[in-house]
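One chain comes next, on its own, written out as C-alpha cells in the form predicted on its own.
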Amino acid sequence: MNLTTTEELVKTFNENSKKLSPAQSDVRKDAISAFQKQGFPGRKNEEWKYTNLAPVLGRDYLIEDTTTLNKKDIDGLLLSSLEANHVVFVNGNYNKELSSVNADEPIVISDLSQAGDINEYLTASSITLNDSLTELNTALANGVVITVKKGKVVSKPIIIHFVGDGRKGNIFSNSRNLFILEENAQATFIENYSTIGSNAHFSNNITQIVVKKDAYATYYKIQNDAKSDHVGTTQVYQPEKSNFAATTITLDGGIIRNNLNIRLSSEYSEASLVGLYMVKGNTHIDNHTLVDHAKANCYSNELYKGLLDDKSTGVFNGKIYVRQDAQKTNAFQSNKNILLSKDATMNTKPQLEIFADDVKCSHGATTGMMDEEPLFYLRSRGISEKKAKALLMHAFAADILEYIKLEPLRELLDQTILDRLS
C-alpha cells in the first residue's frame, strides 16, 4: 500500500468497520469520507508549514497485520527496569497476550471498537485539529479504553508500548486510545515507542484523556526509535477542577510530529507541559502545544528545550487561548533552543490569544549556538572541549529531567542521555 493513494486506505476501513458497534459506524463513516476529500496534509496547509510528510507518504507499507511477535522479541523493549503494568500494541492492534497488567490495580481495559457512548471523544479531536490525519485515525484506529475507578491510586505506572514489526517490510499503524480517570482517581502512562527489524514504523495515534473532579494524571511519551516516523496528538479534557502534567522527551526518529491540546473547563484546573528534544542526523522534530483556558482562576506552565545538531530540523508552535470568561488565569510559556551545528534549523512560534483583562500571561523564545562565555570558563579549569560542551548540554537537559517525578524513569533518561553525550 502507498499512501499518496486513498483506495487502499478505504478498502481497509471498509473490511475493518464490520468489526465496530453499530454506536459508532457513522461516526467512522463521516470521517473516513472526510479524509477523502481533504487527503494527507501539505506544506500549503498553514499548520504543516514546516513539517513535509511527503517521504513518508512515499514509501509502501504492508496491509495486513503478519506479526508473529512474541515476549522473548520484545522483552528488551519494555523498559524493564520500570515496575510497571504494560499495555502492548504491535502494528498498532492491541495484544493482550504479550500485555501484563497486575489485576489487583484499580483499572478496567475495555475495546475501543466495541465501547458504546464515547462518540463525543471519537469526533472532539477532529474539531480541534480539523486535520485529514486525525480524520484516518478515527475511521481506522483500533485500541483500548483504560479507566481508572473512582477514588483509587494505580500503585505502578501505566506504560503502553507501541512497537512496530518492520521484519517483512514498512508499517503504518494507527492506534486511538481513551483514558478516563473518575474522581479524585491518580495514575502515570507512559507511552514509549520501538520498531523491530530493519524498516520503518510510521504511526498516526492519539490519545485522548478525560481528568475529572480532582482526580491527577502523569502523562510521559518517549520517543528513541531511529526507525520511527510518527504523527500523533494528546488531547486532554479537563471538565472539572484537577491536574494534569505531561512530559514529552524526543531522542530520536525520523519525522516527528506531536500534538498536545488541553483543555481547561473548570476553575482551579492545573496543566503543566514540558518538553525535550535532542536530535541529530536528519531527524525532524515538531512540537504543536495548545492549552484553551476556558475557565477562570486556571494555571498552566509549559517549558520546551531543544538540543539540535547535524542537519536536524525543529518546529515549535504553541498557542496559548484565554477566553473571555477566563479572568484570573496564570499562564506561561517558553522555548529555549541550541543549535550545535551551523546545518541544524529551528522555527519557534510561541503564541498568545487573550480575551480576558485581569490575567498574568508571558511567552517567549530563544534560539541560538551554545554560549561561549560558560565554554571558556570550563576549559580555563583544564577540561576538554568535548567534555565541556557535553556537561553544557547536560545541565540544559537536566531541568527538564527535574520534572520527572518518577524516579526509576528519570534516572533511566538521564544515563540514555548521558550515554549518547559521551
The other form holds:
Amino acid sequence: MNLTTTEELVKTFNENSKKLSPAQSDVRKDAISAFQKQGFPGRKNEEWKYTNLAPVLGRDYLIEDTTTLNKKDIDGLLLSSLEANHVVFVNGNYNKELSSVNADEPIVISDLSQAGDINEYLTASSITLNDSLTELNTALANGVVITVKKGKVVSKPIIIHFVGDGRKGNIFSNSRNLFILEENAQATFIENYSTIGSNAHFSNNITQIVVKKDAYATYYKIQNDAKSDHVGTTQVYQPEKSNFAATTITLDGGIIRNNLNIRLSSEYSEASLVGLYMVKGNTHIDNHTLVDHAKANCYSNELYKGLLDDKSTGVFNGKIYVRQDAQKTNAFQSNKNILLSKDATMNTKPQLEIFADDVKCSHGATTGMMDEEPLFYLRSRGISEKKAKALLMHAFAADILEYIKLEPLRELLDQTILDRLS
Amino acid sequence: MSENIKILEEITSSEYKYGFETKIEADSAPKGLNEDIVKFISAKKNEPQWLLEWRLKAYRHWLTLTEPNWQNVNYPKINYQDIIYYSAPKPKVKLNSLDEIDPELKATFDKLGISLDEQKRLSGVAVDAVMDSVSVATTYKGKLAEQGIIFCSLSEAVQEHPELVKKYLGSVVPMTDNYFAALNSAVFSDGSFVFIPKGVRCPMELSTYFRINAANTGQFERTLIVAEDSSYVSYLEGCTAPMRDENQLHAAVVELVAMDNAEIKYSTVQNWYPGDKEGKGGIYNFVTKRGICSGVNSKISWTQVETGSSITWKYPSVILKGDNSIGEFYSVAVTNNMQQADTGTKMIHIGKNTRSRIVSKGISAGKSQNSYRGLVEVMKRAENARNFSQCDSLLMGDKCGAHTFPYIEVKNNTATVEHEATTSKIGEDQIFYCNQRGIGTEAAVALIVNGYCKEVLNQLPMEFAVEAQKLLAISLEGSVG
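Can you give me the structure for the form predicted together with the partner chain, which would complement the form predicted on its own we have just seen?
Below, the chain from earlier opens the complete complex, with every other chain and molecule after it.
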C-alpha cells in the first residue's frame, strides 16, 4: 500500500469497517472522512515545519492483522529481560499469547473494541493539537484499555512492546491505548519500539493516560530501533489533583515524532517531562510537548537534552500554555543541545503563552558544540580525546537518566549508552 | 487596592497627547487601489519610467498574494479599497529653508515637541519630517552635504540620485517579500533616504518624524539607508497620529545596507495612536524592517520602543552576511488596554564569526496581548556564530497575555546559541518598598518598569531616551491594580 495519497487507506478502512461495532463505527467514519479531507500533514503546516514525512510516506506498506512471530522472537527484544508485565503488540494489534501479565497485579486489560464507557477518549478531538494522523489513528487503530484499580499499586512495571514484523515487507501500524489510573493508584508504564526482520516499521500510535485523584503515573518511552519510523501522541489528562512523570529516551530510529500533551485541569497537580535524544546517522527526532495549565497552583517542569551526531536532525517544540485561571502557576522548561558533527541540525522552538499574571514561568534553550574547557581539563590529565568526549557525553546524558527511578531500566539504558560511547 | 483602582481609572482616562488633527489642505488621491492609482502616485512625484514599472510589477505581484494570518493578533479584515493611498500637504513647493514651511504645519510639529527651528539651533539633530507619508522638511541638509552625506526625502533622491536609489531600492526587502512589502512597493509615497559615503562618520543624529494626519489615509513610507565602507550613522524615527475612531493602516518598509566596517544604528520610538480604551480606532502598524550587513566587520543595531498602535506587527531583522558582522536588537514593547503586539526579530547568520544579541522586554497591561516572535538561524557555513537572546515579559493585571515564540535553527556545530525567557509581574513587595519610602504606587511602577527596561533604553540616543522614559510612564499610567 502506498501512503503518498489517502486513497488506498480509505479503501482499506471501508473494507474493514463492516467488522466494527455500531457504537464505534460512527466515530471512526467521521475520523476517516476528516483524514481524507486533510491528507497527511505537509511542511506548510506550522506544527510540521521541521519534520518532513515524505520519505516515510513514499514507501510501500503492508497492514497486517496476523503474525507468525513466537515467544522466542519477543524474548530477544530490548527490555524483554526486565522483570515486568509484558504486553505485546505485533503490527499494531494486541497479542495476548505473546504477552505475559502477572495475574496478581491489580490491573484489568481489555480490548479497546470491547471496552465500555470510553467513547469520550476515542474521538480525535479528545487530543489537544490533533492533526490528520490522529484522525487516521482514530479510524484504523486497535488497542487495549489498561485500568489500574483504585488505591492499588502495580508492583512491577507494565512494558508495552510495539513490535513490527518486518520480515515480509514494510509495516504500517496504528495502535490506540488508554491507561486509566483510578483514585490513589500507582503504576509505571514503559513503551518500547522494535522491529523484527529487515524491513521498516512505521507506527502511528496514540496513548491516552487518565490520572485520577491522588494517583501517580510514571511513563517511559524508549526508542532504540533503527528501522522504526514513528508518529506518536501521548495525551495525559489530570482531571483532579495528581502526579505524572514522563521520560522519553530516543537512541535510534528513522523519522520520529513524539507528541506529549499534558493537561493540568485541577489545582495542585504536578507534571514532569524529561527527554534525552542521542542520535546519529540520518535519524530525525522531533519532540513536541504541550503543557496546558488550566487551573491554579500547578507545577510543571520540563527538561530535554540532545546530542546530535552525523547528519541527524533534532527538533524541540515545547509549548507552555497558562490560562487566565491558572494563577500561581510554576512552569519551567529547558532544552539543551550539543551538535557533534558539522552536518547535524537542531531546530528549537520553545513557546510560552501566558494569560495569567501571578505566575513564574521561564524557558531556556541552548545549542552549541561541546564545551572546550572541561575537555581541556581532562586532556591535561592524560585522558585521550575520545575518552574525554565520551565521559562528557555520558555526564550530559546522566542528567536525564537520573530522573529514571526504575533502577533496572536506568542501568540497562546507561549500559546501552556507555556501549555506544566506547 | 481600591486606591490603586481609582488611580487606574483616573489615568487611563487621560487622553492621547498627540491626538490633534491639523487642518492643512491636502492633495490626495481618490480612495481605492488599482493600476491607475499607482500611475497617479508615480506621475504626481514625477518619477522615472523604471520606478513606475517597478511599482506596477509590485502591484501585480501583490494581487496574487493573500493576506497572512499566522500572527498572534486579531483584527477585522482590511478593506484595501477604502484607503486613500496618497495624501500630501498642499501646496507642495520645493522648500529651501524652514521659514518657507506652511506656518500651520510648523505649528503641528511644534505641538509634537519637534520644533524644527529649535532642533536645528539647539540639539544638532538633523530632522526629516514626514506628514501623511510626504516629506515636508529636512533640516541641516547643507551642512551634511559638505561631507558628502545625502539626507533627503526618497522622492527627492529619486530625482537627484536616481542611480543610488535604483541600485539599493528593494535590494534588502524585495518587492515580492511579503504581502505588505509588496503593497508598500506599489504605493509608497515618500520616506527618507540616507547615504553615507566611504569613511565618513555622520556628525549628528539623523531623525525622521512620521505623522499620519488626514483621515482614511494609509501611510506607506519607505526608508533606505546605505552606509558605505567604514562609515557610521545613527538614525532615529518617531511617529504619531491623530485620534480617530476608524483604524488606519501604516505599512512601511525600511531597508538598511551596511558595507565593510560600516555601522548603522537605527532607533525607533513608535507612538502611533493606540485606540481608545475599548480598542476603537488606532493605527495598524504592519512594517517590514530589514538590514543587511553585507560587508566584513559591519554592524547593524535596531533599538525600538513600541508604545503606540492598536496593532504592532513587525520584525526588524539583520542578515549577517559579512564575516565578523554584528546584529543587535533591543526592544521594549508596551501594550495597554486593547492593544496587540506581535514583534521580535530575525537574525540570519550567514558569514563566519557573526554575532547577534537580542534583548526583548515585553510589558502587557489592561486587556492587551504582547508576543515576542523571533528567529535565530545559523546557516551551514556560519562558523563560530554566536547568539544570545533574552526575552522577558512583565504582566500587569490578570486579563492580559504575554507570549513568546522563538525559533532557533542551527545548522553548524561551531555555533553557540542561547535563549532564555522569563515571565513575571511586579512584586507586591517591590511596590510596598517604594510606598514605604513615600513613593506613590504610580511612580513606583514607572520606576520599576524603567529599571526593567534600562538595558534597552540605554541603547537609545540621549534625547530619545528621555522621551522614551516619559512615554513608558504615560503608557502604563494606571495599569497597577
